[in-house]
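First, one chain by itself: the form predicted on its own, in structure tokens.
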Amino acid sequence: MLSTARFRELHRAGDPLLLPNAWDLASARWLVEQGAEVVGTTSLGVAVAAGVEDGTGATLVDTIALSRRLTSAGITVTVDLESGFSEDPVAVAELVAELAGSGVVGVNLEDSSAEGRLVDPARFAAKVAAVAAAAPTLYLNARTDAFWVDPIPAASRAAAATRTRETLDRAQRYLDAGASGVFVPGSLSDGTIAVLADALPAPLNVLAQPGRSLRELGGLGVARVSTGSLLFRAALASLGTVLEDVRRGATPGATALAIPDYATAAALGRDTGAPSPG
């Protein structure tokens, strides 16, 4: 395992750590075995294989399960910890420095509710004091997420500059307060990552962006590029396309994947209400 000194030291703007995402043990064993030196956890993966909906605090027992699970299995993991599973500071740092103790490197915060809006920042920051002052070597990762909660049309200049702007002002608050490193994710322009990356005094994270390679987003300045939700999705379209295989006598995997969109997936740990039997 990484110490969190090394993970630190794997920021670096123009030479991005790649950090894939995994759901459960299983998926972490095998980013490790394609090389992955670090494993991050995907909120959205746990929540919905635990049959609970991503962003509602719901998988605290399951997010800590699975970090001692990973942490035991002497993989180096940081958590995402959605909006930290508490609206109080002390706990959510108490949480974190319990994550620490067994061995965590790392851990995401962000900074949107439940219902897919912006949190007040001043209140988001409190968070990541309480945390930088519990666990000062752990990296935070402090997510912002406006270009997250409502995406934006990609002609929409004057609204991802307005964007941009709100992210910055959030972004240097949760730096001041103690975070390390900086996630925004979303679908960012090559514009809009340069912006970022130039004027944060810290390591810039985004998700992988589509048509774009680890090499061309370092050259933008990124430090780190994670995989979110992605991998988990892919995992869910090759269910469909291996079976379709399958019942048409083709070569298993030889369909393309149509991966679904976040919502889609999102959707599958949402509670409908079963049907009454017979």
Contents of the next structure:
2 protein chains.
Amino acid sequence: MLSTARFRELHRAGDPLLLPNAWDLASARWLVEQGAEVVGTTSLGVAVAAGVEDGTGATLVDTIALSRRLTSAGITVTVDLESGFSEDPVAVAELVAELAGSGVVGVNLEDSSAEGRLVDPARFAAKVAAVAAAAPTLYLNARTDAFWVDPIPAASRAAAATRTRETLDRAQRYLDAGASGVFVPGSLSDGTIAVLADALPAPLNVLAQPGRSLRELGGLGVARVSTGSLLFRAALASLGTVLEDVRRGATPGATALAIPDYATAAALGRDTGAPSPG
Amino acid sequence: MLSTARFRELHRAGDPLLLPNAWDLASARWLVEQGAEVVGTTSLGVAVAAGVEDGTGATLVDTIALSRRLTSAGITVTVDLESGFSEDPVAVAELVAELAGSGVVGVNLEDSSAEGRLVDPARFAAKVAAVAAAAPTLYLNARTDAFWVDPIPAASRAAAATRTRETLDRAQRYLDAGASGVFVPGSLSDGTIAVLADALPAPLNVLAQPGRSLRELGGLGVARVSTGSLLFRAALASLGTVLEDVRRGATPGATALAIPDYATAAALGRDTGAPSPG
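Which structure goes with the form predicted together with another copy of the chain, now that we have seen the form predicted on its own?
The next block holds the full complex; its first chain is the one shown before.
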């Protein structure tokens, strides 16, 4: 497992960390096998696997259980905590301190509510401050959701400018309160990403943006690229693709999927308690 | 949910049931959304998600939990029980009766050990008899593993003939003991499939065979085609495919995956307690 210091170092503006998001032990182990040094969790994947709605705080127990399962398996993990599962900064700080104690190197906290509205930035900053005080070495990624809760119409420069101002104002408050970096989810133009990266005195994290490579996002100043729920949704999609291959008699996944054989997949279940040496 | 009687009717030689195998609530719900009337479980997926080795009987608790979760969500399910998690026919029968009571329409039981050896057919037939007596309406799929534990060298007709005889002998014992159908996993030639389907007085279940369509397998007399661990492995593969798309800046999955959007995937977590009307 990586140290929190090493995880922090992996956030390099210009040479971004690609952080894939897992939702269970199998997906996390597979990502590590594929070369990921760190995995994030995706609250959507955890919610759907648990049969509850994402973003509503209903996944606290499942999120903690997944976090424990991954750290116990020797996987370096940063955990998506939605809005912290509480409006009480002390309760959120206790939760994060507990996770940090179990080996988690980072968390995400978001400043929008289950109803999809931005919360008061001062209240969110208080959460950030409490968490930063309780778990000072942990990487606290403050997610600010102006572009997420209210996606901008294509080509609306005025709307983008408003959301950029809102995002920068909120991000600075959270950094002042002790956040380690800022995560701005949503579909963002190159110009917006460059402005945010330039203005923020901390690592900028964005979602993967279709049509822009990791290198291109690095060129805009991004320090971390997350996949969010994308891999979970891709896994669902693969079921339909392969079932159709089976119906037609095509070699499953031949078009785009390098499907591991049984033995390779089964080996994921044999790892116990420690990362594989490779 | 389908009745056991309706599930039984779906096994039609010549017009096979395509039975996709799920490993958690999300994959099962997605398969139902894609049109599956019934889903199976895959012991490999359950094992890897739980961090234990497949085929060793270590997944009893997780298998029961998954089964409950799926039936509670209104999903019609047949459960892979490996070798029944016990060598005591009474214990296996009690487990299956409990599952049948919770709404499971079928189970798979296999006649090979965790070490990959075929067990004594008389002992396995005793398990089948106990289960059939304890859960008489449930569809009991007897899996017989001559082709699975010792895959035949390509083009070895003598080896195929030996395994075919072993398979037919075992299958008939299990059917005499009360099994509903026979599952012969492994890579099988068209000739072998046709001989097995012709000789067996009960529905024949095979794995998806690369290069042969569902219709072609039906033409050989197959009544049910399972995906086994294939979909679970395809889901793992999709992570690598999409991560590479992200690195390169390609539209994720554009080559072969119809990736659902966030809202579609999130809706899977909102279903509670009953199947969707559609």
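Since the model is a prediction, treat every value here as computed from it, not as a measurement. Throughout, rigid core stands for the largest set of C-alpha atoms superposing within 1.5 Å between the two forms. Positions refer to the first chain, counted from 1.
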Legend entry - Shift of Asp261 between the two forms at or above 2 Å (CA, core fit): yes
